[in-house]
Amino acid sequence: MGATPLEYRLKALIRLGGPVSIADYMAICLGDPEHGYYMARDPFGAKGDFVTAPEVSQMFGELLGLWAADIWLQAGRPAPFNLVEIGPGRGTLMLDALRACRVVPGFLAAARITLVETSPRLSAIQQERLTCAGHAAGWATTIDNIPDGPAIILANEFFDALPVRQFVRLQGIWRERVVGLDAHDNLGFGIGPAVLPTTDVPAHLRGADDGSILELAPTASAIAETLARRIVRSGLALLAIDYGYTETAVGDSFQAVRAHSPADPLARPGEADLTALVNFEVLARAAHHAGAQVSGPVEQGDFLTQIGLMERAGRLGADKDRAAREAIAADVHRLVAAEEMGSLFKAIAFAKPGIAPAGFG
């Protein structure tokens, strides 16, 4: 099989001008106009590369949108307001979500709904079905775009799609992994000439091992302070759900996906998802820093049956003979057991104070 046009590309750009950081190589791998991973294709469900939690349940959307709701009805039922999802995939949780909120007298009609989403491809989808489904909605490719007023911003694997860099400790020195090009003109991890000053490390990681990694994540902090003034300026709050950890840790996360099974994140560049696991701390610590109230993270177990998930599952199966029963509580175990989706996912709530967000109690 031979090179993907991508590979081409990366290929000729380091050898013109050298090894490529981590991140600037997911980001051309991902957002490559022509042929990034999200630009052309639609890699969800079980046809593409990986399912998301909206795939595996309606029940996940819906209660993302009745947990909207709440906020909404908190706030004073402010009308309009923008209902505003990040990353939206095929825009399951959003119809899901607007499903639901039916029941909630004059949430829907005060909702003016955005979708952020840079894929043309993935657009269209949305546009298609949100159409389809009788709702009007408007679309932006950058979180700048959205539109003036309060809002309520679902962001479900959104954060852990974002470019991340790297940093080796070799011989007490933080040093930047880099991807090149090794003997065989094949890409490869090397060592840049980028240092990684000891006082952007946390002091309890001053003392790693050689050979421990550290993963930095300047874009996700930079969205989430955005996000978070946005929110303390104009309301009323953001839902992000994501895999990761709670606490800075070393650790390679950097991984790639394809066909639903892992893969060499080198590989055959522009025909894998490429991500790496959410820093919820770095996330929390942009938030306060922005003015916001911050709930959580919780593993998503945890939120999932706080706001409802086992009474939803109840009600949904109430009336359906024993395999669709048995249906549900299997989408219930994916989503909350902790072998599953329930512990390695997590949620994270940010809100303009005096909100408080269900599902961190």
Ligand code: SAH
Contents of the next structure:
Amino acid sequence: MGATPLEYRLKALIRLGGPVSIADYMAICLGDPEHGYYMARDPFGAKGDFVTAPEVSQMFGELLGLWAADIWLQAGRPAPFNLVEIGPGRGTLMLDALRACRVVPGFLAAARITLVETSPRLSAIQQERLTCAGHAAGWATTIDNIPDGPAIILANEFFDALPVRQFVRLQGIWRERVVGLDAHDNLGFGIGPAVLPTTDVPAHLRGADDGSILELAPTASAIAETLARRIVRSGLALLAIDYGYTETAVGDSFQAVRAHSPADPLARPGEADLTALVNFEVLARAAHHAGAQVSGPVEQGDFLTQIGLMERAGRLGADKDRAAREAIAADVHRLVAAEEMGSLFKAIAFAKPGIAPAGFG
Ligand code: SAH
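Can you switch from the form predicted alone and show the form predicted together with S-adenosyl-L-homocysteine (SAH) instead?
Below, the chain from earlier opens the complete complex, with every other chain and molecule after it.
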């Protein structure tokens, strides 16, 4: 198999300018306008590379829609308000959410829908599916272009796609991990010139073993803070669900997935999904800093159970045959069981003080 177009481009870039950070490598592989992973393909579902919760079951988007409607009711039914999804993939979550919210009088009429999506390919799919279902929506390519006014913002598996930097502890000094070229002109990991000041390392990790890796998520932190400021200024709330950890720790979570299997993150650039686990402590800190009220993180299994997954599954299966009921039970298991998505995935909410997001008990 020959090199991917992005591999040629990355190697040329490295020959000219030297090794790139893990963050730059991730950003290029995912976001290169021509050959980036999300730009050119539809990675979801059984035929794609991975399956996300909204693609597992319609119940996921339906419950998130009703979660949003509850926020809207608590806020006194503002009209209009922005219903926003960041990183909407195939648009499935939003479609399921909107369908479920038909039962909430006034909600759909008040909602101005905005989808924030960088990929032209995916926004075309979202547009086609929303139009088919009879919904008018607007698109933005960055969070800075979300229309003003109160907003309810949803983000599922968005933060894991944002670039992280990695620092390796070597003889007591935290040095940046980079992607460069090895003796055979292949992409390989190396150590770059940047050093992380010890004061930026959480105190309990300063004595970590040599070779330990610390990940920083500057982009996730900046986006979380911007969104939280907006929520505090104009209302209403944000809900983010993703796979990640709740307290900063050492470890290498930079990973690639291709065709439902783990892959080498440096192989086939542009053809594999690259992610890093989300550091929820970073998101929570950014939101606190902006003055938002933070709920969670809690495990996805607990969150979905609290907002009514079992009841929804029961109703969905009520007039179905046994096979369909078993399929629904299997979907529930996949979403909530600890050994499936229930524990690794977590939910966090930011809200304007005074709003009490459901699901965080
Ligand atoms: N939420 C969907 C898709 C998750 S995949 C689901 O659960 O199925 C990540 C999504 O985020 C894709 O739609 C991708 O194109 C989008 N994305 C990645 N980086 C982005 C960025 N910086 N801004 C907006 N969207 C981004």
